[in-house]
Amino acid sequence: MRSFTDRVSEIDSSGIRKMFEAAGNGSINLGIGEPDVPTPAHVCDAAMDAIREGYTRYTAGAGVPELRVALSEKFLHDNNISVSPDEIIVTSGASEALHISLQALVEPGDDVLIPDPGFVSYMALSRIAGGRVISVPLVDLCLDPDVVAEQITRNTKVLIVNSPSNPCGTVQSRKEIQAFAELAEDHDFTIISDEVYEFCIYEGEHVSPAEFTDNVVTVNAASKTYAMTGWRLGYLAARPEYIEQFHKVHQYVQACANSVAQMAVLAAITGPQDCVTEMRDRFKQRRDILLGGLREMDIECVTPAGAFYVFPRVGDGDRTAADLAERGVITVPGSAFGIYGAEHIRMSYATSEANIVRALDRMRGGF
């Protein structure tokens, strides 16, 4: 019998992907985290121009210079972070950015603190890197600095922070983000800050840990902000000592990010931003419809301040997700996001208002 590594064999397939692929004909999919709006026209035009102009070859490994300059300006304008173009690597989605960061930072046996519930990739990628995953239970669906502090050991290498959060939709406060940065300084570990939902905030503000410490890798992508999930274009920013090591992994994993997608994202970042505001406003309206319907059914649910997910408490998340699937509503059981999510399900409102209303009709009486 063929033998495979434990670090891969022991990882289960993504619970999100399982539910997505199990969706039957006529099902309403509230399981997938993907904006339902098209990529903005001017971004698509830039991609077509790039193809016509023959921009289809390898680029510089870290990304085309023009894009990294634009990202440097974006970090200063939007995140209050001073990052030079040489401190940025353009990656194949945020997924690659997370992967190469963990590969370079984590030795076998090192502790990686992840929010629980938290995005499915964090645990899997940490284990692939050989890390020992420490699940940090959330308080009111947010990371609490005091709880994080209790989990820190001499082997702690990384803390992953995700605000706004997938799956919870919560937004960490400035005070909390600063506290995480102080812990990273005091205990000499690195924060990996996943900020892919930074522009999708309805209440509160987005704060980057890099405002307060250099012990941080800031990960982002165009996927959610510009409805570009399939373009697979992300990026990370960190101080030079990080970039030097990350680039070693990047060059062998990927060589460079997609050339056409890089030019499309350059147009997205430097072009009009009305599309971002319009999409956020649309998501907020959908959030309110879904929340209102759930509360009419007396379902306990924290109001999400960002992203496009609700994470209601339903008792047995696995059973509820299965029951709803039989009714033609696809959700994701909270257990897919960690042991502390088992009483929840995740529902995405990145779909039409009509679909949300129809899904609520199918749910009534099913909890």
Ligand SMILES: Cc1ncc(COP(=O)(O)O)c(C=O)c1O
Second form
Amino acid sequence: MRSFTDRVSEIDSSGIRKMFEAAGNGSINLGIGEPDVPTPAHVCDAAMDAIREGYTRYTAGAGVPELRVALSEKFLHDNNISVSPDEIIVTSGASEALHISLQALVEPGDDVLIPDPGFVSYMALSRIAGGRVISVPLVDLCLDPDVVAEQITRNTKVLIVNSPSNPCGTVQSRKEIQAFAELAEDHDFTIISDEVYEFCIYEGEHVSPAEFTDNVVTVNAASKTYAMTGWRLGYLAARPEYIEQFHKVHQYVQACANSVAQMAVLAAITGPQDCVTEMRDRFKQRRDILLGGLREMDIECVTPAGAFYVFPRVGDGDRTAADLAERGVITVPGSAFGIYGAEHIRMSYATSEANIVRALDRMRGGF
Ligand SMILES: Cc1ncc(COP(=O)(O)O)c(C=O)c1O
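One more: the block was the form predicted on its own; return the form predicted in complex with this ligand.
Expanding to the full complex; the earlier chain stays at the top.
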């Protein structure tokens, strides 16, 4: 019998994938974690030009210099943070950025504080890095600085912050983000700030912890902002001492991010941004339809101010998701995102309004 490492074999495969596998023909899929629109045409054109112009080789390990310059300008313009191109690594999606950060920061036995419920990768990647996962229960679906503070020990190495949140859709306030930054300074740990939904905020503002502290790795991607999930292009920013170590992991697991995707994202970031605002406006309308329908059914639901998910409290999330799947509506049970998500389901509204309306019809009478 072949043996595999505990840190890998003990990980459960993603609960999201399991729901997709269970989906019958004709099901309406509200389990999706990606925009339903195509990548903007000018971005696709830039990729085709890049192929024809021969951008088909390894690039600089940290990424094409022009892209890192553009990202450095983006950080200043959108996030009010000043990072030089040398403080940026272009990665294969935000996923790789999370992975290389955790690999370089977490020693076996170190504590990684993660929001619970939180994005599925945080627990898995922390364990793969040998870390001890500490689930921080959310308060009203937000990470509360006082609850975080209670979990901090001498072993705390990393706190993962994700605003807007997957799966909750909630957006942390400026005051909360500043409080996390102060905790990181006072207790000398690193915040990994996953900002992949920053473009998708309907109420409130997006605030990066890097505005307040250098103890932070800012992770982002083109995946959601420009409807580019399949292109696998993300990036991170951090101070040079971090970059030096992260780069070693990146170099050996990835060499560099996809060359064509880098040129496409350069066009996305430096080109017109109306595609992003249009997508956000469309998502907001869909959110309101879904939220309105759920509230008519008296389902308890925090108003999500960002991302493209609602996370209603339904009692037994596993049972509800299974019942809904039988009625042809695919959702994700909240337990997929941590033990404190078990009373919820995640519903994505990154699908057409017609699908949302049909899904609500199928749900009526079942609650
Ligand atoms: C919060 C969050 N972070 C990171 C990722 C991974 O992003 P990427 O596709 O760029 O690897 C996702 C994808 O669903 C996500 O929801």
